[in-house]
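Here we start with a single chain on its own, the form predicted on its own, put down as structure tokens.
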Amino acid sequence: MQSAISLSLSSQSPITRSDFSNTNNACLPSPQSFRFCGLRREAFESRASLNTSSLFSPRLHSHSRFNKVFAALESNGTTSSSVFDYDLVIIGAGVGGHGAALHAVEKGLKTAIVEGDVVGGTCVNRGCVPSKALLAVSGRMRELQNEHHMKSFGLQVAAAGYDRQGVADHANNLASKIRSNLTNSLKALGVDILTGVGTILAPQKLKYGKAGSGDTTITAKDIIIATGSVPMVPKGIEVDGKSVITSDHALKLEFVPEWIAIVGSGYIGLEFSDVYTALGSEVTFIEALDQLMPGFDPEIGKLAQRVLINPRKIDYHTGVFATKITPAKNGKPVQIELIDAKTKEPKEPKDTLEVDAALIATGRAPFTQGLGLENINVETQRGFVPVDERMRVIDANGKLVPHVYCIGDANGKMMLAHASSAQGISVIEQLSGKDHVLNHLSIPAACFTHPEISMVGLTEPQAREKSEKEGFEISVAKTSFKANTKALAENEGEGLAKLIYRPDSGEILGVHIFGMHAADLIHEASNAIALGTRVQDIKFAVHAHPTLSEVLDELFKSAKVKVSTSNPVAELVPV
């Protein structure tokens, strides 16, 4: 989950990276291995030792990428140098460190990952996975609750209901799978997992230990540090992880308040506030800005409040900052107190708001103190890492330290779990002698609503503040969910596709979804930007019907173009 906007009055203290012992390092099994959350997948026969005759089967020898990665191995252990134990060691195995472990093995580097909580990190325990799981639960009982719409394809459906238990079982064990699936990837590609919190002693040496252990002391020629971030929580908010609750707690689900506070209204609070209305519960927004959903592209999120907010059982505060929140005790509820956002006086005519539980869902901060920066002379910016373009550490005086890189949260530039993935892929490229850029602005993101949300690149007021900096002109395109057959075949016809781009040149600047599976539509568009793909080539691209995908293909298709295509389309072939 992408991170919300921030209540907090004043800046957010570093959070102390504290000492785990989770982690299990015992020989596992190495059953079929995973990428997940946005990550390619690649699968891997089980096997009981690491020869050649079981590594390259004929099965698998006819897929180049598989020989490549499977060649890494066979020499993963021979470092490119004698004098480091390590081609690269990663601080931190969430979703940025798996995927920069993964690629670091097919690049042929000598790869250890530290760890000092569980494999997987916020995504996979705490973040995008449970939550997931959760918000399935949402989506089949809204779709149950729904009478009209059941009667609309001539079903007729009991009360539905639902076990509390059963559901955050199903939240966590599928975190459990993932997790276990993420550690023997890095197991079968034979990654060294160090258990204990990592710090950096100098930019090819550092540190890994657990409380009351030890230190081992080992040396690197690369480090990447991926430490990823935890729920901020502003000054004034006492959490009790029982009535004051963040995304932590409460994707364990357990309780189901009648009455609960969200503070923040991105993206963590939207899902939660999907995910509690269709368990019954009543939620109420307390936002600081002046309206709902503040991130996203305002027609966008004008459509989204009227379908998610409005017909629901939510009501909000907006231009409010909650100064104050006591957990329940002693039979009161909970107590949050509330001023004005702009005059920070009392918010009239009620001050004061009584719930039953609320949940802080005001952004992530880094999770950064205690890497021993100062040993490499680095100074965090509201906690986060400075880096440059290519995820470079950047030091107090402006220089970039050698050798060292910091990739996700940690970093600020985008928190979400696939960027984090992405940037870490980047610089195993540049470790292996081949220059990259990620291109931030082709990096999707998605808020797993019923119906859901997602973009990329630019909002409407963002790229027509761009155009009139930069001297262009920019033009919208919109579609309907409603003229597509498999939405209305599926009575789903709320929803709109909205395309921002030149009509100059065919750049596309940015596209935003609301409507079913956008979560899964966005990335045709995505592609397109990072491959520079404009909106006359993209226009003759064929989609299947009936589809969801075809309100794209309609969306680029209603674009006007004032140049022709600017790539040839493919040849022809005779049939």
Given for the second form:
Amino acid sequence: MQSAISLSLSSQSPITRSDFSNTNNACLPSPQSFRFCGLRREAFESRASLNTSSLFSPRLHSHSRFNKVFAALESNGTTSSSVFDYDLVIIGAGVGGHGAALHAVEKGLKTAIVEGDVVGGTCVNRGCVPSKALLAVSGRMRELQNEHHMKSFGLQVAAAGYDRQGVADHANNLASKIRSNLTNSLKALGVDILTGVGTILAPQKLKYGKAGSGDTTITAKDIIIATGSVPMVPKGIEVDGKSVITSDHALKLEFVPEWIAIVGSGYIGLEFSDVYTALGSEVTFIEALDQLMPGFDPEIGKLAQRVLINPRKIDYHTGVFATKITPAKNGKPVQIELIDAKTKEPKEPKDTLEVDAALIATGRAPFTQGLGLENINVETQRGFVPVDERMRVIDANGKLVPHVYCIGDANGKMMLAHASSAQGISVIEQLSGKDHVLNHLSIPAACFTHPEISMVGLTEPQAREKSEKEGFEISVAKTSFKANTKALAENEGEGLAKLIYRPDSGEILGVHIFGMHAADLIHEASNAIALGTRVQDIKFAVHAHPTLSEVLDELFKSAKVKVSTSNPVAELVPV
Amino acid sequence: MSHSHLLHTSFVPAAPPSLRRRAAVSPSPIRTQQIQSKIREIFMPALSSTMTEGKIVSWVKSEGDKLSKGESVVVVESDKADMDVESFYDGYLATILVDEGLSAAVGSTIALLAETEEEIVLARSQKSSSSAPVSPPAPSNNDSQKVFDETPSPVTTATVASAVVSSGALGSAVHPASEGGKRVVASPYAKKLAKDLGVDLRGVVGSGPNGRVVAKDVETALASAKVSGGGGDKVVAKPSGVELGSVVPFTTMQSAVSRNMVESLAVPTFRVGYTITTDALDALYKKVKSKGVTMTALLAKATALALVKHPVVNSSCRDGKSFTYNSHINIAVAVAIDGGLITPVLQDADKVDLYSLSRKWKELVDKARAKQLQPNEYNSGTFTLSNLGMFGVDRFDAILPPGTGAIMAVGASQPTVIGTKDGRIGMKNQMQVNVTADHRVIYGADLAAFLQTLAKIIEDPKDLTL
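Having seen the form predicted on its own, could you now give me the structure of the form predicted together with its partner chain?
All chains and molecules follow, beginning with the one already shown.
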């Protein structure tokens, strides 16, 4: 429990759990502001303190160290009705379940979380967290290897090298650190972590347990399904975990192949291409659609291809399916058979790739097996749990299943860790009597290549389609990183920010950024969308100079809106 | 140069782009100009007030593609940003004058636009007369392998033919996916390099896993193509009208030669010379000449037979850690062609009989003149012969093509007064040969023994006709 505290924000004096004088500090960050994967330890620290002052008696803290279980039970609220064991049971302790649990405790719900594997789920153990560790390494390698880049700084660097095991350890250590932080935060709040696979038996009733050791049946007023997803492996592809791998294996970085084929050029594939090429591999992308990076705004995708693909040791096949992938054995390389994605005919001349390894990054499939959905008459759609806009589960007859919710990858609405967490919070808001519908268009997404790609809202084609359907006009504004002082100081002038907006109202429809620290820059735009801030208002917000944030400042200023400022400052603030 | 000037003339100023400044022009679509009935020039647009030249980041369209008005044609990098530039007219992108990665001054022609498909050919024929002043890529982009592509002429075409030459030892490994050589298995970076350097991958021998072609094979192939033969192989890109005092950027060929020259320094070479009496060979030549046998074939045959007995001289060392005893004896013979240089290869010269070898040689030379040599016909040599004897050169030494073990420089055979062992003075025809070899794998004694064998074969050439 204490280990997390030592890691708390350096900008704030460490808040220890016994330091009650601090707990009423109104300046503590609100929990909602920390919804991003891997950044939770600050959140729970301050939250733990908040809760102790607002909900529970200080007494428990002296107990907590000696008797965690009792402290936990005691601190975890009391059920509103004695009929149920818990107010809320969450199945799955990934980022979504964790976010929901934290918010539930804050709302005074007695909460348990069921986890059959390790706390943290995909993001922390096999996804965004360890991949960020690898990308941190690849970013530095890339920089050190770029003699020209270094020279332009006046720096001289001798041949940069790396130790594979060291890199792999960094990723693994980061995952365990974040995992223990997550576990500790749940324990600190007194959320019961029930180990085993959770199965819904009937409405408000479920069991959990490990195979062979017997099941325990519990009741809950409400249930949230947050079981996440697993890497999707298309038919015909044989994953052996050595030469044909998924992101689960790749993150362990057990070897760095000379030549790796990456099937799929979305976020996962793109990030791994960044890692592998920085570590010296050559990469071949296999993409079923006609264009690489199909999910991105086309203009951003084009620029990204120019920077992230073309100059690197990467080639690609687009418009093809990998129908058969055979792992390397008996001295033979990995064999990949390609067919034309449109005609479904083998490519002529017959195309077989022979590579040292293949990474399957074709997306993720929901993990909803064994949940007992049949017991509540729910049929999955392509494995996903059907839900309405409030994450309420819909049964086979199209009716809402009372008291059952599904968040995150398992419902397939937006397969991002922070989206899942936001959906969880939205559900808890509803459970505590406040209607809440999450605006998914305000959820940012980021791809952590070098440089990064980020986006929020609609792409330009999506916005055009919408505008034609609904009969409004849209405009596009763009700014370049080349004109930004900070970017130039960093010798990172390659980049573009793009704003799609309604010139009649100033509504922000989408923002896309490709460039240095794009993943951090996007939040000004996503917050504006979430709060409904218009271009004509945000353009007056001041940005520190010289910072990369001025790229967005300039972007908002270059937009031409036909209405004037909608909310003049209500009262004058003399300074 | 004013904006209107830019619009209404095809005149391209010769002043260095950096000296020119132009009035502010807002980013706008490409201006094309009608220089003839239906063929328009596409100019480098001015994307900002301070822009004097732009770099072509990428061509969105390829030659022959149909263009609609308003469609993106090319992405141009200015001092401020990368911009997609649109076409003002409908038509076909007939020919691209400034390739990706190169820069052109604002207002200079970067491509030609034909109105109909039929006019594409016409537009291409104008290419040479209207090529743009182009500067090589900015020094900041020193990774780029591309260089200014000179206006094509017969001469440069020839140099390209030899620039494409690649070589190296004949590997025994055949990639399982290569389907007997029909398909090339090359790593992504090797493909990229080959494209940038103009190397035909079909002829490159792969040293990667399962015989896959990797980047260093492409580099080796390019390098070995350059140096075979003696010194002054550097090709003159422009046949005439050399402007004294001018600085000329390297052509693709010249860059390759330059790179290769430097690379050859990494190989520790040494030279061993030998004087061989050729009376018997000359006599044989007179006899078989009528049957179409050439001196080149005779020399290649003799060399190949000597190599059979000294496989180490036919070996090659690529990585400095191991070397390969090549399974075939392929004699590459350097020939000058149209001011360029190419090395047609007599494959399995030890096995093929002299007459077939001679016919093969004639075929290779004809193909070389017609620029129809296939890559494996000029890049599969394991040992190189360079003969300057026909120019009266009596001795010279050659630079070792990287990727092979040895090269032999052959001088002219000349009547020489010599003393014989029995104390007499006689007149014999003698020629000097000088072998350059990689001392990492071939030592002095190896060459000495090889030359001794070779001399014996040439001085008693009856085996050559077997």
